[in-house]
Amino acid sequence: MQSHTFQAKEIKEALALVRRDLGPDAVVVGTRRIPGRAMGLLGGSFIEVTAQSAAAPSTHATKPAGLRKPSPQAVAQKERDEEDNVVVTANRHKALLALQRAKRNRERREPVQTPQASIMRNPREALSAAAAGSIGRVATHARLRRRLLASLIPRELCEQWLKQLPAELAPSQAEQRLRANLRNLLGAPAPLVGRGARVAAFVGPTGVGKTTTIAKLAAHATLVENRKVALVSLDDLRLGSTAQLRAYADVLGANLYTCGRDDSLARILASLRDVELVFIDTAGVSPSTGTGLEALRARLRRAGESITTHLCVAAATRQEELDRILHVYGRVEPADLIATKLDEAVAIGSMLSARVQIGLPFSFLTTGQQVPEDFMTANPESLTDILLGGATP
């Protein structure tokens, strides 16, 4: 049987080409992702699908009596199943490569950090530190005010912090005092689960990285802490919504459970009594409407055991949008904040001001797409360094 190759930017487009040229009964025999340069593009990548047409029926075969043509619903379901299987295969391959890369990184020795390496790694931070030491003649408060405002700290909160610094302090002493005050305000990071609990749910707007964050934390618990974990998805609204989570679950050897609207979360959790940690993924909800948050809160409350809810927010979120998110997602009573995508944020002042103003502690920070290495505990020292650009010289 002859194989045919189809190329497209997305898996859905490639499958559409397969069905168009080979018919709805075509068999997908392989998929792979190839760098976009091979397609004549300057960047990105594309999906290549290899498929074969269905075997032609024998000319001597007779049509069984009573055989009916499949219904449109059955054909549509078959197409969705084929699409999900291909997505799962691609995502499982991607997850396996990510975990293998993480293992190699852990086996390498940590390189010695020299001043030159620090400059190459973060030139903006190095320039900020150099500038701080060269403008000693500028008033201490004015210098710190500029740094705080440049980090997107609201002016009112900025002035409140500066009032706590005596004017007679030298520049280095004033910065040390400000750092100490900020560490006290931020406090210790929140834990993954509360005392005596084992279930963590992750909520937040669409696209903030909830599923990737769960994959990082679950991989860390499995590979580093050697704990038994399970994954539960409440995101039953989107086609293929669990494909990425299923790929990571397969690689980690963890069970994945999909809990539909009519399913009982309490029943699923009761069947996982031998699991040390349960991670719950939820559907993204638009902060402009908040539709579905009341139902989500009711489902979590009826779970039959304590659940620690983490609110995931992109670190680059602007203050006005962040205020709206915090107000809307207050309905599900989050225990803490997870700042995601720090690598995409120019400044995190709005996130830190939210921590101080609403009293929700941070638990974790995510710093990239690599699983599981691109996350860290949100300790106050790290947050202060991110805000002010490194430790006091």
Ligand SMILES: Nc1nc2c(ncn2[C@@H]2O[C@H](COP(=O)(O)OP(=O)(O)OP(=O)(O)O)[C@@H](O)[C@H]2O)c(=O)[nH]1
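Positions refer to the first chain, counted from 1. Under this definition, the rigid core comprises the largest set of C-alpha atoms superposing within 1.5 Å between the forms. Since the structure is predicted, the reported quantities are computational estimates derived from the model, not experimental observations. Compared with the form predicted in complex with the ligand:
Fitting the two forms on the rigid core leaves the C-alpha of I11 displaced by at least 2 angstroms between the two forms. Taking 2 Å as the criterion, D25 counts as shifted between the two forms: its C-alpha moves by at least this amount when the rigid core is aligned.
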Contents of the next structure:
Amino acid sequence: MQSHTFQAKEIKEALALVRRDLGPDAVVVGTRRIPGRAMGLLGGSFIEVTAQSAAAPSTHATKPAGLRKPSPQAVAQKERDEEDNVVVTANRHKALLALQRAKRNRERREPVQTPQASIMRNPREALSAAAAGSIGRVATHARLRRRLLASLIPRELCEQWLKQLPAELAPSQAEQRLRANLRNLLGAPAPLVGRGARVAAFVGPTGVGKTTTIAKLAAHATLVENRKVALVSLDDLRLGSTAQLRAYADVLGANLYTCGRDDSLARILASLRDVELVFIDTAGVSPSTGTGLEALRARLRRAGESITTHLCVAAATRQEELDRILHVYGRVEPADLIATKLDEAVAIGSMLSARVQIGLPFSFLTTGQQVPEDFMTANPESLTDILLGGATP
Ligand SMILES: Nc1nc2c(ncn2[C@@H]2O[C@H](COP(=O)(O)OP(=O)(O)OP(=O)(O)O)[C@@H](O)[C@H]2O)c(=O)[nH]1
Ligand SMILES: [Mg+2]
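Could the form predicted in complex with the ligand be given as well, to go with the form predicted on its own?
What follows is the entire complex, opening with the chain shown before.
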């Protein structure tokens, strides 16, 4: 299928060009920013989108007589939905490509585990399985196990899931069942703010991408959803800590408030009554000390209204470190997890322990440094693909 490239200053404009020339079903296969002075929203750079038209040209049925024209709101909503879809497709594609590349490298290093290899490794288990007529199942399980472990999914979870697969399933059915189980386990993505709430706080270790993620989500809320947003920084300790956020606030036309140690967050929030969404940035806290988390918890608790706290963690974080982060950051009662820097991770299975051990759902995933486009909602289908790699044909 032929690819076409489109260039524009902003992702929205580039996607509009894609839709205009290739139709609403066009598939975006890549996005990249051609550098200018600086990056993303803040720079003189522009976006290049590579897209292909959908496989078969759609044959539109003739509109029945008397069918009412859709309202301008419905048309605008449809355009927003299509835009979301192509951006998600592009990000998902990007994350999948990175993970598939990593997987290929790993497979080159690891020997393939065949049924014969299982027999060599554990003859007793393999022979009794064969005696029970389930050598095919052993092979299927060995293949799936290898895949799950390569995705860094904790071993206990792999064994638990494999045990749940009915013996009579063919290999492709077993994989489909596994994927369905994983989607169920992941569940719906957690929302940006809880029901009836409008304030979201972003906490997490230093440098994981909290401020950048706020910029992406605030840009989406402002530019795509047309919502009125404000940014509040509680990060008042470090010199110049608010400069990055201020630059994004200026571009978005949003107000930025710095809440110093002696200022009252409640007072600032009360003054923002007409704002629909408030994003609170916080200073990174090292999980090895946890210093400052108690104070942060107290400040968030005294805010006078409900705050949805997102814990941001780099997707490449190792299991042991993640356990410590979850333990230490439990003090600020996060509602969900944002897995950042997916583009830098070889595999993200260790992230599942948050979902399984403490029931923390995922809300968003971030897939690069570009603001605003490099993020996606953690929907269970995409997350399953990213966790396990694409389905085996
Ligand atoms: N590759 C990649 N880099 C990212 C992503 N998100 C953020 N970054 C980069 O990570 C670096 C740190 O990002 P920040 O947003 O400043 O991180 P932070 O958590 O606010 O950092 P502190 O406030 O210092 O704790 C920057 O260079 C970002 O561009 C991502 O999804 N992928
Ligand atoms: Mg920051």
